[in-house]
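Given as structure tokens, the chain that follows is alone and in the form predicted alone.
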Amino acid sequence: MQIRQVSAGERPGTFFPLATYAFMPSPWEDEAREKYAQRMRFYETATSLLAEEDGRPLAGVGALAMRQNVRGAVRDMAGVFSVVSDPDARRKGYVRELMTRLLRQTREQGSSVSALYPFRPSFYERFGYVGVPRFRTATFAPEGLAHLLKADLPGEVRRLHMTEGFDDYNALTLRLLGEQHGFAVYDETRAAEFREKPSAWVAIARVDGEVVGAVTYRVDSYGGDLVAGDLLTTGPLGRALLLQFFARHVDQVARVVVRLGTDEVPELWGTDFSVTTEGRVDHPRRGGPMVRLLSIDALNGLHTPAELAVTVEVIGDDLLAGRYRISGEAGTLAVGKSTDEPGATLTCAGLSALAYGVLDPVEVVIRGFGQVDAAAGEVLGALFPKRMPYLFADF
């Protein structure tokens, strides 16, 4: 078995059979390969590794060049995708070897964090990944927002084809990248594909010319559902404008289904407002995302409210292993090598869980991601207060 990196142009002849068999209905139609090949110009900046035996593709993994906000600092991120294997090659360690090489290579290429959507979380936990929240969906009848139709809100909402509204939509995502913990975006090469989606509407909310909200959507049928993507807003006014826009569909659709981050509380959008809010995770189709640090340097500059310090030792991970002093200084974290006795011994998943704010030190110990003494636990909890990330991007 040999492993090599393949270009985007090579993917139709190598990754296509593996990826299509893994993720699509099969057997596939002849034109499916041509459609796949046409999309490859949007993957020129992706890293794709392939395992072959006698020239036959057996397994592959890929990483998209992305960026992510981690506690207020934007980091280069490897968005792992296309983890695929021929049925004949499964359970033989090929994907394990590919993932090990991919993580090391993407770190060498400059990524300091990584994220993925798992087919089985326990598999990726072995590579240092830890779970973060999956988006929620809110489902409601538009008449529940009737009160907004009477509201005289400053601003306006315009409905555009994505081909027309992409620049404004993309600019909003880049703004939110700098503001929202966990938010992740593609690089320009990959993001360009979404400009070419004429089947998608985008509603753009503006106040005094400034974009304050955006949501992609489609209408399934008259009397059916309006199915929306993520409700992206800069604050309450942007949300209200977009919800008012949904309310205007009261005599057209029966329900609105929209995606939300965990900080949204739809039941507070109105009085006597009936809504079903669901966070559904099952495998392999609807896995919650997972994240990990690829470099200890990713912690430098993260926002923290505490001016404390602690020494930790990271074990069981080739990329992060070592002993470090983590301290809060003037509102940001600083990390350096240390020879002091550690107050906490953490796996990569344990340190990543603290960095992303999804577990506190007690939960890290309960989950089996490390050992933390009482004094170190208090400091780590202050340096890394819990804070749920909102990943946004699917890949």
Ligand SMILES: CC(C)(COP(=O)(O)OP(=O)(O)OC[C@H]1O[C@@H](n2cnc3c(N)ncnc32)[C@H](O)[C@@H]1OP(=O)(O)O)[C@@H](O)C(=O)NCCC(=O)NCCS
Contents of the next structure:
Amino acid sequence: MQIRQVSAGERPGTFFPLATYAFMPSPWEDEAREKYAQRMRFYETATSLLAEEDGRPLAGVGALAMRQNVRGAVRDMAGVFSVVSDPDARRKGYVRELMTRLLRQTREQGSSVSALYPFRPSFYERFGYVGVPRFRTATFAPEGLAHLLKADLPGEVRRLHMTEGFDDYNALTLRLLGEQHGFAVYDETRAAEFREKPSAWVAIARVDGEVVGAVTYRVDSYGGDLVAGDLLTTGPLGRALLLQFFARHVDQVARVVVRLGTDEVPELWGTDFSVTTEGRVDHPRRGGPMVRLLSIDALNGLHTPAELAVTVEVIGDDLLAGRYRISGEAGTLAVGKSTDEPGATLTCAGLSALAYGVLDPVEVVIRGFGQVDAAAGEVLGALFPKRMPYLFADF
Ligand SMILES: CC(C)(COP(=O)(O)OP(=O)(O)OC[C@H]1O[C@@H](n2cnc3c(N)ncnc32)[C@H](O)[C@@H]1OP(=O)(O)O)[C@@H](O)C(=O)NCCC(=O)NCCS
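Can you swap the form predicted alone for the form predicted in complex with this ligand?
After this comes the whole thing, all chains and molecules, with the earlier chain placed first.
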């Protein structure tokens, strides 16, 4: 078995049969490969590693060049995708070897964090990943938002085809990348595919010309559902404008279904407002995303409210292993090598859970991601207060 990097142009002859067999209904139609080939221009900047034997593709892994906000700092992120092996080649350790190489290579290419959507989280926990929240879905009848129909909000919403609204939508995601913890975006090459999506509407909310909210959606049927993507807003006014827009569909659709981050509390959107908010996770199709640090340097510059320091040892991970002093100074974290006795011994998943704000030190220990003494636990809890990330991107 040999591993080599393949270009986007080589993917139709190599990844296509592996990935289509793994993720799509099959056998597939002849034109499927042609459609796949046409999409490959959006994958020019992705890293694709292939394991093959005598020219036959056996397994592959890929990483998209993305960026992510981690506690206020924007990092290059490897968005892992296309993790597949041929049924004949499964359970032979090929994917383990490919993943190990991919994480090292993407780090060398400059990514200091990584994220993925797992078919089974325990598989990726062994590669240092830890779970972060999956989006929530709010489902409600538009009449529940009737109060907004009469509200005189200082802004406007326009409905466009995604082909026309893409630039504004994309610019908003780039603004939110700078502002929202966990928010992740594709690079320009990959994002360009969404400009060509004639099947999606996008509603753009503006105040004094400035974009303050955007949501993609489609209407399933008259009297049926309006199915929306992520409700992207810069704050409450953007949200109110988009909800008001949904409310105007009261005589057209029975229900609105919209995706949200875990910070949103839809039952507070109105009085007498009936809504079901669901966070549904199951495997392999609806996994919550997972994240990890690829480099300890990713911690430098993250926002923290504490002016404290602690020494930790990271174990069990080739990319992060070592002893470090992590301190909070003037609102940001700093990290450097240390020879002091560590107050905490953490796995990559444990340190990543703290950095992303999904577990506190007590939970890190309970989950088996390390050992933390009482004093170090206090400091780590203050340096890394819990704060739920909202990934947004789906890949
Ligand atoms: C998931 C998949 C890629 C695993 O491939 P594989 O070739 O069996 O993986 P490997 O042999 O390299 O296994 C790596 C390790 O994970 C373990 N592992 C494999 N499948 C696992 C599972 N379902 N759950 C937990 N651990 C698993 C292996 O035992 C091995 O452990 P080891 O290194 O201690 O021996 C393959 O089954 C597949 O293509 N599935 C369909 C597509 C898919 O779901 N892809 C993942 C998308 S996120």
